[in-house]
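One chain follows as structure tokens, the form predicted alone.
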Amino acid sequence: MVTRLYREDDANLSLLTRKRIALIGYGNLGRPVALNLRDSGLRLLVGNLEDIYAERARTDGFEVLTIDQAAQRANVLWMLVPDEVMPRVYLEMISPSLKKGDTLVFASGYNVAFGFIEPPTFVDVIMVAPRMIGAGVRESYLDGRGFLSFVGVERDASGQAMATALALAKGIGSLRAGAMPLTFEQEAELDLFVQQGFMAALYQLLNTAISVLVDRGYPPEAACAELYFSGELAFIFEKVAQVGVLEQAQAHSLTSRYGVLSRYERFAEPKIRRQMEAILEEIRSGAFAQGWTSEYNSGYPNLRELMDRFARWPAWHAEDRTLKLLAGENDGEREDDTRPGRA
């Protein structure tokens, strides 16, 4: 259970102003961090191969060294690398440099979780876990609002490694929304399973949606306006994010709603369950985190022909119409040539 949301007043952003933090990657997540921190008043470097995102921190004002060359200088290494890059990057270019007193950083406990990377015993071990896309980390402390994270400790070597997650998490600016604290093993399997057991599914009923629809003959472009094109959906998860499932739900018609609880127990199926405790069940015993990296040392051949197939359902002709329609195109052709997987 957790037991408290840490929020501003439990951190202490000075205790980072004497260190030399550095960043390892400056990607989708790495640079709404260094921008934040920044902001907050912090200084740092990133740890970046010379690639474009190299380039980037670079015009965004930031000192930019090769992995190896950050590691050395700092004494905060926050990991923001790949999870499946990670552990070649840990083995090869950062440990080799670590020292007592110094702290490792994760946004995600998936590596020391599934046991991929084991940190020395002389380091303080964190986790500092947005629950939010890089782009809405930045948006979100541009704003005021802050965004949720997860905050863990996987070894405490100095006495002060919450202090530091917490410092940590307040100069991205995530305690203005709140800091949840959760073990690295518990955080990488919520993760996963929300992506496999969750998303999954939810991609399915979509394309089971829209099939049922367009093989009853209503306009796919319509069928895809309603169900998420419009935007009431995605307003709907805003509202439940803000105010919970109940709440939200009292903003419906009375029609709405007695046709989503007169009909909600018809998809309470035994089977999605036992699929759901499946899929936890593989995530827990570390058999998908085997399988991935299995999956990247073989250069994601399996990735390549799902993605393949997952854009062959015809639902998404539907869609790539309709996001045309939208947007004022018109192709000229006939509307009985309009339904999904015809060229």
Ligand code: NDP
Given for the second form:
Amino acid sequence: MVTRLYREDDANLSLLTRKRIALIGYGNLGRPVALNLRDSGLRLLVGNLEDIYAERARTDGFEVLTIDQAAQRANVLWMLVPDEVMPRVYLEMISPSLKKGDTLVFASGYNVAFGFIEPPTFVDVIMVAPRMIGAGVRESYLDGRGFLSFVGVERDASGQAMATALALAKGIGSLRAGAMPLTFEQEAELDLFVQQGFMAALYQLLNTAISVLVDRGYPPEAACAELYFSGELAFIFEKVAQVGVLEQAQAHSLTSRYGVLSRYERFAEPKIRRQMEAILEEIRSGAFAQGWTSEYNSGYPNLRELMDRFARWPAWHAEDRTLKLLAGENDGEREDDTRPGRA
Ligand code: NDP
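Next, give the form predicted together with the ligand, keeping in mind that what was shown is the form predicted alone.
Full assembly next; the chain just shown is listed first.
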């Protein structure tokens, strides 16, 4: 099934000029979204707790209200607080003020898809989910490239829900690159799968590669540099994003191509596929989301422990030293007991 791609011509920004838009949250994504919408000529206000994020929004020139005041004042409410805190914010500060004709906007399908937020039937529920981190949302607005988003409609009470989603996507600059339609469930599941079924495996691969090299006597700084600090890997992925894996592979030497293609099937390990399928199943069944909610409710005890263990992986021990070396700040002197694979 081939999906479609919405572009600038598919959206009408003037649909939003009659609306009162409030962004709830002014963090990693909230701030870039606010600045882009304003630069696109839209008026908006920010709803936030009274702290440094609120101060920052005021310094940037936005009117800042408490979240419940913003919810009362606006009729397009874009939820831009962290996913795990969003259900409580919604229940206590947003839902009491919702009126017929309001639109609830999400930058991730997560809370609606897993049933943590159940909006009333009389509001539009839409998704504009950038496939880009907040800093990139602002940067690619300013340089005119735009960025890909997923857009979706969970409920179309007004008959205009998709038009509103597309207008917002245009306002933040996404439609210069395009927006694909997706359901809230699909967006949430894809997003979590890339984190858990791909990034997790990538960390393990990096860890194993560094440990193999260092155990065979290669300098850890050279191993880190070869793998990622040189920027070669990042450049390759940048090219993959532009032309695809197949076309990008043509840019490598024949030695490299022969080496990669004659060896990659050795890594076609059925266990990896089984793990990916199991991870996807945990996501789709809601088991991951339930576990994450319990984790949040109990103050992140497991996350703290996991972050601590991750920071102690020997593979990363040479990173600070390598960065300093590359910046010309030291001569690469090191103590052997901090070498990756030796702890
Ligand atoms: P952030 O962690 O950056 O959000 C910070 C904002 O949330 C601040 O305004 C903060 O204000 C507010 N906030 C945090 N805790 C609370 C609380 N308990 N009560 C009220 N407000 C709170 O979130 P992101 O920008 O990373 O994510 C926002 C949404 O965007 C999520 O749905 C996420 O999935 C989605 N998204 C994020 C991307 C990104 O690049 N980060 C990319 C694509 C989608 P204060 O601390 O003052 O309360």
